[in-house]
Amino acid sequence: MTTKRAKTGASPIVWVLNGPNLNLLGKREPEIYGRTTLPEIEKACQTRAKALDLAVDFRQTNYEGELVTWIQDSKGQASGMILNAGAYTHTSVALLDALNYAQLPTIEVHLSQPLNREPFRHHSFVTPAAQGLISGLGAHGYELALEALARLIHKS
């Protein structure tokens, strides 16, 4: 695998997207999602990523479409991905679609563990096309995985 470097010529890039209502972290549903928010979240990738020699490119969008093409779009800029697709985890064969386009050492992200919700919540089309899966572990998921796909970029 060809390792994409930032703009800055030192350090894989990694996408981290976020789908739906991920921006209404830390108003929307904190006993379930937590109470820290989405910049906060990207602050810690920010930090982490320095620490493991990786640069983040952190994205937020309410609409499937938008997501469905960043995912593409990945292909050739990025050397990872973290995904947290929200609702559409258990909705979009689209996305599974573009990650198998994408071909990027991929971790699923859930700040709440699905299995535990739902049974809707149960199933999800991110899933097969993922090298990994954090969930239930709120925010400190996205560091979590930062370190997962810092292992995989840098042994390739």
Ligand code: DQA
Second form
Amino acid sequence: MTTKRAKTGASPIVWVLNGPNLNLLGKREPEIYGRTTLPEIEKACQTRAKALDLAVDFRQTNYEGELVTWIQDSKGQASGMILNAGAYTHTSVALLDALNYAQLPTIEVHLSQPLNREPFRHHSFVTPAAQGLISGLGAHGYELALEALARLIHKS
Ligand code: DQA
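Having seen the form predicted on its own, I'd like the form predicted together with the ligand now, please.
What follows is the whole complex; the chain from before opens it.
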């Protein structure tokens, strides 16, 4: 695997991609998703990434096609990916196809624990293409995913 750096000597880049409705974190079903907002999660990721010698490109979209395009584009530009695809996790073969194309070390993240929720959330199209899965730990899951990726990227 080639480690992608922002410029020579810079830290390897991890793309943190967030899917639909995650822009509403903090006010969306806080009893399930917590009160931390997405900008707060991004800030925590940026801080944690620095300590791990990583750089973070943090994005959110409500559009499936945009998520697919970002995953395609990550090939050759990112060294690793954290993906919370939101509800597309449970519906999108297109995401799985894009992930299989990109072939990046990828950690799937969910704030909630989908396996403890409705049956339609029990299947993930992302999991077969992910190295690891962190769910049910709220916003902290993103930082744990960065730690996992740091190991995968720095040992390569
Ligand atoms: C989620 C879980 C999904 O089932 C849900 O559709 C989301 C958020 C999570 O982070 O817990 O939008 O991905």
